[in-house]
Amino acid sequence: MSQPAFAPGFSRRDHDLVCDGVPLAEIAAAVGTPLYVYSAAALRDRYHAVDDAFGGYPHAVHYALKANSTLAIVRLLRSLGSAADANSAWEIEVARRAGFEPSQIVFTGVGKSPEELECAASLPLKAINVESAGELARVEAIAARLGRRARVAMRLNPDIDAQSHPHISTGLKINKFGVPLDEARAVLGTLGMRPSLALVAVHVHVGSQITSLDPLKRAAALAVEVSEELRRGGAPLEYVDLGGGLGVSYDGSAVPSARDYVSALVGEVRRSGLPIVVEPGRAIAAPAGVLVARVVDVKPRDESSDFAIIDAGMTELLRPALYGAFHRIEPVAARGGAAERRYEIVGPVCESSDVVGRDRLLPPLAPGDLVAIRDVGAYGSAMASNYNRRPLPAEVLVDEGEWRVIRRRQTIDDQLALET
């Protein structure tokens, strides 16, 4: 395939905001908004910073399906050569009709259903990350039914701080994910003893948006030092499992490059062999989203502010009102020389929480304008929702030059086909 003529994602062309080169306002003139705009282009640069990095370090990526589900997305992390990481059942599923191998697979989640442990088991999955002693039962109960033996693989609480936002840091004790250290010590050591499941891996996963890389480097540690003590009770384990969570760069402060941590894993593992699995998700999906949308109205707030509502909120994308989170905001269309005004950005959502971007300065809007909402890729379309009976916004992948509806518009009859 022949190397874009462009940096690959979102950059100016003269006034107008592009993606790989084609002009957001054409999409939007067709498609209408809100709309999510993606580059596979920045797709496939941020899947090959990760892999890359390992150079000849024996390894597997499996991509997050719940930072972008979307079909067309998941299909190009495969063809790329990703793995899958899975947190329900469903999204087993995708994957699966995504082309990925059951072995290709890792299912990981805090709370999986006896139905969804049942599919689970069924399947020669890659792994199941158990999340505690009760859940490692009902999988083992499970395959002995079956007459299979489930390959699982057994989640750390490491209890690290990841110093990230307290709603998305999961290796604390007081946080529900994983198993406590002393427990799953106790619980690993019974496992020789039931033939209806085999231990393949320890896991962590202590967070997401992470910026620092001490809070991995020690969840790795304990990972290796779990491992090692395993392995000289003679478990034949085939990997570690370091989870994802590394973050990117919503307000233009420095994070960690992909080199950076992928180094920190490598160099705590190396001294035990063993092969690493990370489940990226936001670092690679993220950056090469946005979510275009149209102002539909200005109206003042003080006397050194206004309003912008546009047509996208926290039906469209939650994080904002869920964590508090930032996304800069752009015009599609740049206006020159006129003096910036602050607005408060906002949706169309009968919730006073449904504020997009506060105290925003940007270039004056009016209603019928463009707004790009920017590194929404993750956590963004997999989050909507049809509050307000408000439906699922569209969906366009952009490739080398082109562009195509990958998920078209959800109307009210898509709503209401489900109901009676």
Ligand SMILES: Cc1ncc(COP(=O)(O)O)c(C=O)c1O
Given for the second form:
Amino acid sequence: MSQPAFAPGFSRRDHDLVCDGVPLAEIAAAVGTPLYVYSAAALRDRYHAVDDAFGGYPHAVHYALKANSTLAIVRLLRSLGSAADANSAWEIEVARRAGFEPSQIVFTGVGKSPEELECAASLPLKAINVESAGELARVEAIAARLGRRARVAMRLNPDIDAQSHPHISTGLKINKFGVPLDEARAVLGTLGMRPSLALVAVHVHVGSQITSLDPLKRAAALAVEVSEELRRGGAPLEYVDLGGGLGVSYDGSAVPSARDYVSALVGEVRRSGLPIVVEPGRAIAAPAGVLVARVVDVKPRDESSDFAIIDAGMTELLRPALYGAFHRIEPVAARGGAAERRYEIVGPVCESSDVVGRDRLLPPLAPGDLVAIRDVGAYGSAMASNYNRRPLPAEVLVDEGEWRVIRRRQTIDDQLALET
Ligand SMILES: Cc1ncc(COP(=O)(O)O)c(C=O)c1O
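Output the form predicted in complex with the named molecule next; the form predicted alone has already been displayed.
Up next: the whole complex, starting with the chain shown before.
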């Protein structure tokens, strides 16, 4: 294969930030701001890093649509060989419109509604990952009524601390996710007598943005232990589902590589011979996207800093306001020369928590300047809202040096079309 004529992802050409060789300023001039821009080359690299790391070990990568379910992104990942993890009936529908067969979709998520379970049980999904004994009973009742056998995986709550942000840790007993071990063992023991249910896997997912392999290994070891118990009892399990969770480096600090992550998981599972399902979202999509915003105002804050008010805030990128998440922010055109200034980079939304970047040193900013907020390909546009009636931002995919709008900017008419 020939080498691309550009560095994949985001880099500087002269002073300008470019995506797969295309200047972000050029795209922003054509499409306006705020604007998400994704690199197809980076998405491919990130997907292959996880997939290739398994080598010959049997596995399936189920990209977690919750991270970014814009149709063109989902289609791109499908074209690379990914399968899908959907967290709602609507994500199942997006996955299907992107071309996934039901058998390539796992349906995860706490609190699936009766309508969602009906939809899921009527499709030959790879598995419905159930989160409670009650949910299992509801799936069973629907499957019996439909005369089907529902394929289910049970999500364990392993009571493991993911050592991530409390809002994105899911594996502790106090978290709402999964079934505690004792209860899971008791419920799983009844499955032999429940003909409308086919248990295909044990599932764990202990959190997101995990930067230490230890909790992931411990969760995997536990899932294997329970799987082995079930197999000894005669359950014909097909695979073990180890969820997602691998973190990315938002601030330049070291994080485990996809290779380290996969080899840690395979190390725990290999003795069972079970194929591995993983559900990565962030690790694939986050570094492949930036949010381009324009400075709309600059005003003094205190003796040592200014506010830089940009046209993207918590409505376009919720993570900083929701979790205090850190994202690098840089000027799209790095002029150089002038001494850096200290900025509180804030959005236009009517909330004091609408801070995109605290206490940042940047070259002097002026209204009209473009800035890029990095590593927002996951949990960025997917979490955007219409608060303050702000329209959902446009999204652009750059592929092989060409760019195209993959979601146009929402209009006020789009919003009001739902209202009577
Ligand atoms: C069950 C499940 N699978 C996969 C994911 C994707 O996680 P991540 O984006 O951290 O890989 C999540 C997100 O929290 C999840 O809840």
